[in-house]
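Coming up is one lone chain in structure tokens, specifically the form predicted on its own.
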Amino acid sequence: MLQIRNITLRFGERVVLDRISLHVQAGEIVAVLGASGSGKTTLLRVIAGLETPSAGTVWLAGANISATPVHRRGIGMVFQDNQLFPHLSVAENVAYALRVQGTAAPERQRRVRAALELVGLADFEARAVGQLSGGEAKRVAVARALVAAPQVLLLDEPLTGLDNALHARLLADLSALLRARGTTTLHVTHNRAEADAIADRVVEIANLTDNQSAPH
């Protein structure tokens, strides 16, 4: 499904990613573990098309998408800080990708309602983003990423900043949701317990060279 082949990224003289390779099978949830500053978020940004690698390619369903624009890659991403638009309502935030795609209003509304129901926020369509709790904002970010039915979902430490009880509850909910939908997912984290709880397979970013990342 998703293949990252020998990705290298340099910022000036600094090498952020050095010949990273990874294969994620369809429907598989893979956690990439690493310390802060190890390049985890940068790897996701390369896959999403938000950063251009110095070398290497990204493949999705057998096609090289390295030169494909962000909005045409079929990849959704949940950022660590959610990146919700504060001037838009919950429904408008979730609908953003569908607007970019040119989805007709009736279909857009139907899919937004369905996405919010999936994350347990069925009655939140008109809610202002500023009125959301931390956990609610995380759920809205997940709904926004899923509403366009991406082939791959990228999660950039999406549960950071939550208290222990809420973190555990949302982690369980997210894991159940991804498995129910069969969503191919790459989840980056520095938390080993979180990685073990959500993923089918856990890899260390420091080891993603040559063929070490191939599934066993």
Second form
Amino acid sequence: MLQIRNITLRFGERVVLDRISLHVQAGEIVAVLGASGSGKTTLLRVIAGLETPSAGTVWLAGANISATPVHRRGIGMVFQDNQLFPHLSVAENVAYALRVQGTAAPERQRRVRAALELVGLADFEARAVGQLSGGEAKRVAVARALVAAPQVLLLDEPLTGLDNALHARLLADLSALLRARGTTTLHVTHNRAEADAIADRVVEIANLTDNQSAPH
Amino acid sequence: MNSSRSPYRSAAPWLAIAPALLLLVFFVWPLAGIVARGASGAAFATLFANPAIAPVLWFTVWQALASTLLTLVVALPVTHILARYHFAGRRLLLALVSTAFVLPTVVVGAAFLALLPPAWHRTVWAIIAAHVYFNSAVVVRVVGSRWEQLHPHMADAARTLGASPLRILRTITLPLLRSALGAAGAVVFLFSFTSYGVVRVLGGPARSTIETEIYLRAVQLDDLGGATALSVLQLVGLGLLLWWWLRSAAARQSPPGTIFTQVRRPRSAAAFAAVYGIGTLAAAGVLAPLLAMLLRSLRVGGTLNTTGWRAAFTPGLQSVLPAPFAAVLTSLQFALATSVCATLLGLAAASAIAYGSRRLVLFEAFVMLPLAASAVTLGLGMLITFDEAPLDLRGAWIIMPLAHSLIALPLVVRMLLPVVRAVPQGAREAAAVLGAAPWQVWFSIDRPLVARAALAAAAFAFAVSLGEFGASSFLTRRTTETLPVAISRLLARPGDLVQAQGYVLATLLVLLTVSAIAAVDGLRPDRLAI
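One more: the block was the form predicted on its own; return the form predicted in complex with its partner chain.
Once more the chain from above appears, this time first in line as the rest of the complex follows.
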């Protein structure tokens, strides 16, 4: 489903990603483990199209999307700090992608309601995002990313900064949700237990360097 | 800070006396004179019966609206790159844009007169272009500081949800900037609405705003009734604008959930091209009018030469004029007197507010009053009030620095008050316990901490006085012409040589103003580690 081939990214002299390759099957949940500063977030940003790699390609469902602009990739992403739009309500945040696609209002409302129910926030439609707790904001960010049914979902340390009880509950909910929907997911984290709990397969970012393609 | 144990508390009311007296005699009294003359049914009936007035009112409003909209459109791309990107020359660009804002309005008028082709002179487009020029800094500062707080990942989130760059601008960025855009727009509107120097230099007789019409009626048409009635109208209009602005500013709240963020380097080729393209254009836009002005000062008789400069510096070469360079010395004297007067009174006022009881909060509002009246209204008020007993100041040298001090006073107090308040009360108490009398405490503790800010305020008042044109144009005498007055008079006359001398003085005024503002910047209290 998602293939990353030989991605290299340099910021000036610094090599942030060095010949990274990874293959995620349709419906598979893969967790990428790595210490902070190892390039996990940057890898997700390259896949989403938010960073342009110095070399390498990204493939989605057999097509090379390396030159496709971000907004046409059909890849969803949950940011580490959510990045909810503070001037929009919970429902308007979740509806954003559907509005962009021009989905008709009744259909949009139905899908927003369904997405919010899915993350356990059925009564939160009219809330201002500034009033949400950390866990609620995270659920809204997940609903917002899922509502447009992206082909691949990228999760950037989605459970960092939550207290232990909330972390465990959200982890269970998120895992069940992704499995039920069969969403192809790439989840990056520095937390080994979290990776083991949610993923079908756990890889270390340090082991993703494609040595066979190293220049001789 | 404002504790009841302050050793200066008993001194506070005494400190308030001198600034309060200045305001009462030289601000409240002249304004009362205008209201007494102009705020009557008969005065308004006569005013509105004049068919020339309605077009003036309409022109004042629509040129201000057009200037505001165009300033926002022109300044937003520059604001974007300054708020979002780190690039070579960023600080220089910010300094250039800010410089355009502190230039005297007469200089901006002169610069656009030099830059624009003659077909554009005396047109509304020249006026609007000049307004855009000096008001862009307001947008860059006000909107830029908000834009810097929007996390760039917010736009990234919208992109991953399928939004195109234009759509992100429309649905995310602009709505989040709305309150800042409103605040900046209101300030730009206010400045354009009360614009005087630019309109006097660029508008000509056919283009009159309320401000220039007041001057025209009072000084040239000898219609004091019309001038005072217009001033009352202007006071009411300004009062309403300020009231509306303060009310809506209170209602505006920044959306929650925003994060302070760092600017980043342009990474993609498109971002790189946009940043350097916009930056270069903006820098050229700021510099071009000033360079055109310098060139015009060097162009007499169709060639580049120093005739204009020599004429400006040689007394008596032009028999029709007093030596233009005399205006430089006059302006410097007034600016020096203003900076001493405004700084001492401003320090007294700020200390009274900081040390005094809560009842002095009314005094704080009182000190800010000159902000609510235009300099033209103040000049007219002083002109009609001090031309007869008991206080006949016609031809008195002191009237000009007094007017300039009144205009600078609120700004000086605003600069000094936070610094005076920030002096640690504990240090004063420690000094007192060690045996220092209140005056010794002030001298050993407060004075060293406030001195730098007071110097910065003095330099600022100096710059305000140098560029002041509204009040000066009413109070000027041919023997004591200030730089802006001389520039406006020279540029209104025909002839290469006369005009070149106007541009010489404008160039000198730029140099003096920029030096004063650079001193303010260098003396900023935040550069001092307390």
